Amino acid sequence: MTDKYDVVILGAGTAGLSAALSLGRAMRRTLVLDGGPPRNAPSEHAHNLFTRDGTPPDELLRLGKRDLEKYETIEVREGVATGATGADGEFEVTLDGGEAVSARKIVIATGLSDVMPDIPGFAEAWGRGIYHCPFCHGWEVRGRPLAVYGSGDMVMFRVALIRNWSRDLIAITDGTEVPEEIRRKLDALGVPLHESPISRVESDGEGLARVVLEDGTEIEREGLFTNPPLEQRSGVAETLGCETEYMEMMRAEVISITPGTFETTVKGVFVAGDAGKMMQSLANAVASGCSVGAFVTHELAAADVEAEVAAISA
């Protein structure tokens, strides 16, 4: 016989913990599966989050889990969901240890993983000199020598954004063609364009030091902004049959959700955080978790009322 929960949340990042807090306070028996470090684990600090700006990622999650400890309705357990079956109201989730638990609703909060390019030194500098989000890290490298790296048709988009933090900026492409219109704009802005792909990046122990291109060019930079491809950290959504869609801006296959409710195309399965189609940020992850908790609570409450009325009327 499997253990029965109102909700099983896959993932104990900011989105999953936020959803758990909302559900637990609503008297819903909730299991949170903690699958390990979050996507922003390589970063020294998490930023752009109200009241917690500059908090290290692991400390942020420690504080979040501490908040849940006083609620007997919430259980946080180390483990990963390896699969799930069933339908709305009667799901069964299989854990990596072989145990199975049942749930009326499932919340997928496992997020996405950055796929590191095969460039020596890149992964080591990720989150410590090479960044994805300027809203999270731009302030710390403001006014410093920076670079953007990406495909030719996207490089202008990134240049326009990163110039907000520094005008000492260069553009590096991955060898793809750069449209002539973009070349003219970069030239007018005084942003050098290097079309040779990156051969390696070098760090100095504290952060990024230089970028070495395949043509031999060495460029001293203190920060580089790019967006490597992303992939889902969990295959449970696919197992359940949730539809996905490719988002070019994110370079990721994300889970399709209904705007406002965060429910997937499979009834009873919801998404909190950046595994779904939403803007990626800590603040949005927290907000989505809170919203998902509220919507799931409403659905559970409505189902409970219908069941009680039917039992009384029988």
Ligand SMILES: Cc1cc2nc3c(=O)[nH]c(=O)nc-3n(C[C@H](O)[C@H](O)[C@H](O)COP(=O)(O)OP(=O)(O)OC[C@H]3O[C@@H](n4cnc5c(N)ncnc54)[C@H](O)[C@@H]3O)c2cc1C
The other form holds:
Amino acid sequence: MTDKYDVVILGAGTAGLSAALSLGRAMRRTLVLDGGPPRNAPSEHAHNLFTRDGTPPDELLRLGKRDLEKYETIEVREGVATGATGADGEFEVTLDGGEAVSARKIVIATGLSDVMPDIPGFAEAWGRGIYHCPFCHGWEVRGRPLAVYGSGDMVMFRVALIRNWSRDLIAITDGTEVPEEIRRKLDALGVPLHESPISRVESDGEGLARVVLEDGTEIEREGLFTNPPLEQRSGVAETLGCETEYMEMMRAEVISITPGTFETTVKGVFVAGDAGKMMQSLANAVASGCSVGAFVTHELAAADVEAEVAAISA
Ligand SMILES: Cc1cc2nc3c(=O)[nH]c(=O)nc-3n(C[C@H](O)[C@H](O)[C@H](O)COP(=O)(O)OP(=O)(O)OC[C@H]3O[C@@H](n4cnc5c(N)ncnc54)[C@H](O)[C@@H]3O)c2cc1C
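Having seen the form predicted alone, please provide the structure of the form predicted together with the named molecule.
In what comes next, the whole complex appears, and the chain from above leads the way.
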């Protein structure tokens, strides 16, 4: 067991590093646990991020870590958090090597995992032809032959959004029913509808080449937009007893937070980035990390004042 930290941040992705910067600069002794690659690691470049548009994901985090080096208040250590116990002011986090660290506050910045469907070729093309987010990757495939894929009742929602980037668009459903009104709208827009699920996806050296449907249809496409379900990357919030909730639109199980403060249902445990109930993007990961840093600092500073006053008055 090491000395107590003010804050231990689980995860050294964009949200975790942003929270660390904010806390370290606020004179708080902060440990960041770096558990491995971020969610966008399969992509060649990160987009839609102020001043860093087009930066490779590993370079983004290298720059983030480099910024932290000058602060003696911040320690970044490789390690996966496996569990946590305790209460506000007195937490203990266990690492995969068996070591434990103690901290007054915990920031969960462990992100989400995209659950890959059992479709041959899908995982290989993920982030390189198959995308979940047009705001991240739409510009790169603008005007190209694209497809949307998902359940029948959501097909119009996806078509309306992706049409924004390309009119060479087809809709493929997973075999679930497509309401009649949606059929009429797709027909009016001239968007071909395929109701046989995808059986495999083929890539070439450049990216996505074609999708093959269960009925044998082969369709050449350069981009496929779909949103696989998302699950928590780490179970630590669960071991602490933090409540979670399902975000239908994102198909994601996320940690519930108090809007504004980013505190979970467990006092002293905060969330930054994708793991919490918020919009999932790098910019939001930065913003939430920065906000969490400020709120945690307020709480620690207030507790320090109380303790100091009590000691003087004793
Ligand atoms: C393919 C793809 C491409 C994307 N492209 C873009 C884009 O261009 N622009 C954009 O704005 N958004 C993009 N996103 C979304 C973006 O990746 C996320 O919103 C962002 O990564 C969230 O940051 P985060 O810090 O919350 O999580 P992450 O970046 O996933 O970081 C979480 C970190 O926590 C670590 N970790 C997990 N469990 C533990 C543990 N138990 N202990 C210690 N560490 C742990 C992980 O290893 C990881 O390093 C993309 C997503 C995908 C899937």
